[in-house]
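As structure tokens, one chain now follows by itself in the form predicted on its own.
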Amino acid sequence: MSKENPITLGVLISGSGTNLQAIIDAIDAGKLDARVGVVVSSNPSAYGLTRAENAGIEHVAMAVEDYADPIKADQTIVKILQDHGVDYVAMAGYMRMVGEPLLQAFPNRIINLHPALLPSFPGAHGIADAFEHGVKVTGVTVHFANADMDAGPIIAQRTVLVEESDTVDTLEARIHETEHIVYPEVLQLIAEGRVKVEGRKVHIS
């Protein structure tokens, strides 16, 4: 793609949506070349859509009744992107699974962002269970997802360092700060074309 032939990008939160914003700012300093159609919440008090709302991107919300048949709710999110012609899917702290439906609307098209170095430290606590472990390296993973929690493949990893000095709180603060510069960096590889996946392998030339 291009800067006049833009990727469109269907970004899913559920929280402060601090790596939707992220995004949104790499667009707006010319250094990703993508929009975002439209921004997807589980959480309909998640402040990402306040983010959303700020930058003028159209923006759903999805209540905790909807997802009592997950399938279904996939199902309604295909649509949503589809309808917003998403070409790639950015998972952005979107704390649910993703299912068949969008699996199979969006294959090897679903970014998600991990605040570990997979496989290690995989699921919801990723920043808590490396410190507790005592690593002294940990980081940022970029991965396709795929039926299995954090397990697609690879896209990209960045280290982060653990200081003698970090407490729980200050580790994150520099993960978040990784994820911010690295997650924007894969989508403009991804914008331009560069991004190849052959089974597990993924082949950037």
Contents of the next structure:
Protein chains: 2
Amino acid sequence: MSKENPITLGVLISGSGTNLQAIIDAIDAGKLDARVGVVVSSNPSAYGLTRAENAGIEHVAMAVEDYADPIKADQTIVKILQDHGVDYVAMAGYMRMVGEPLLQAFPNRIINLHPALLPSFPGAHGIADAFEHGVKVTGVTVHFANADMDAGPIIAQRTVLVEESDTVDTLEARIHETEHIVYPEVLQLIAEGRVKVEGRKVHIS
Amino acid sequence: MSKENPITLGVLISGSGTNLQAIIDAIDAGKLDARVGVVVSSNPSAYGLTRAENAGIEHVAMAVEDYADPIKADQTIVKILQDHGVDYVAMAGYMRMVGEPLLQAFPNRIINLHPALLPSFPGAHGIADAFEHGVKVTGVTVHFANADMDAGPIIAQRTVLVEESDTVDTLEARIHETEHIVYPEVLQLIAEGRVKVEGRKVHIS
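Next block: the form predicted in complex with a further copy of the same chain, after the form predicted on its own:
Shown next: the complete complex, the earlier chain at its head.
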């Protein structure tokens, strides 16, 4: 796609939104032919909402009680995303599962980021789990979301070496740095129409 | 250790013995300060036995019936290894589990090689499993054997990128190439006394 006709992203967050910021910065730098149509947060006090506000991006905060019925919450989010013309959904530290309403509304169009080399170390503690396991290589995985947590088709993986001097904090810092590079790069591949899913395999042309 | 006082390796094989050959070649090239005291095969027709013979290395073939009682088989192997002055045991395509007699006789002294980035894709089909899962990065893991299959403390990992044009065969070829480089390198670190195990973590000084 050309910059005259960029894709519209919806970004789902729950926290500080550093990957949202990386997306915003990549767009501003001309490295990502996209616009962020709307940011949806599962947490009304997420700092990522302030980042959206500062960037002049529309944003919506869900409340904890909105998730009492997860299906209804998903339906609400689908409507918000569709109302903002969203083509692709980028999860960026979104701490809720995406359920059937979202997956059906955006089939193979919801992208997630995981701070480990999946299928190793899925779940909420991918960095610490890898460190405690004593791996010598970990990294970052960008994948399509599906009904199973952290198990969708893998679009890209980047490695981060565990150094002898690492603590979980220094490792975490390098993994986040890597995320902020690889996530906008993968979204750009998608914006260029170069990413195709075939079963479990993702082909990049 | 100096070349005047190299470590003595026992190598366990079941098949073609390409990693045994990589060890022999590294020793011949002066890159690995070790000698192979004995090769033990779980399979009497393993080509690795011919490689041992060609290199003038003592070798012993176990028979299928020797494993009818796996504990006794392990005890036999321990005796063979000890009779040949073995310091460290290198598994090289050995398709049997190492049981308690071996683990107790050589605590944190049995090294294994796995053709994937553990803990992803343990088991007998690590390369094909990774390929079918659609990972973008896989690799090789060198680890100490323990009672759980492919789960001991990790000494080293090297990555192999999965290319868009790869078949499982081309991927397998690159993984084996990587194995033949990394395994002698790790054994040399051990020969130099630079490898220390602490719980699940392996420290390299």
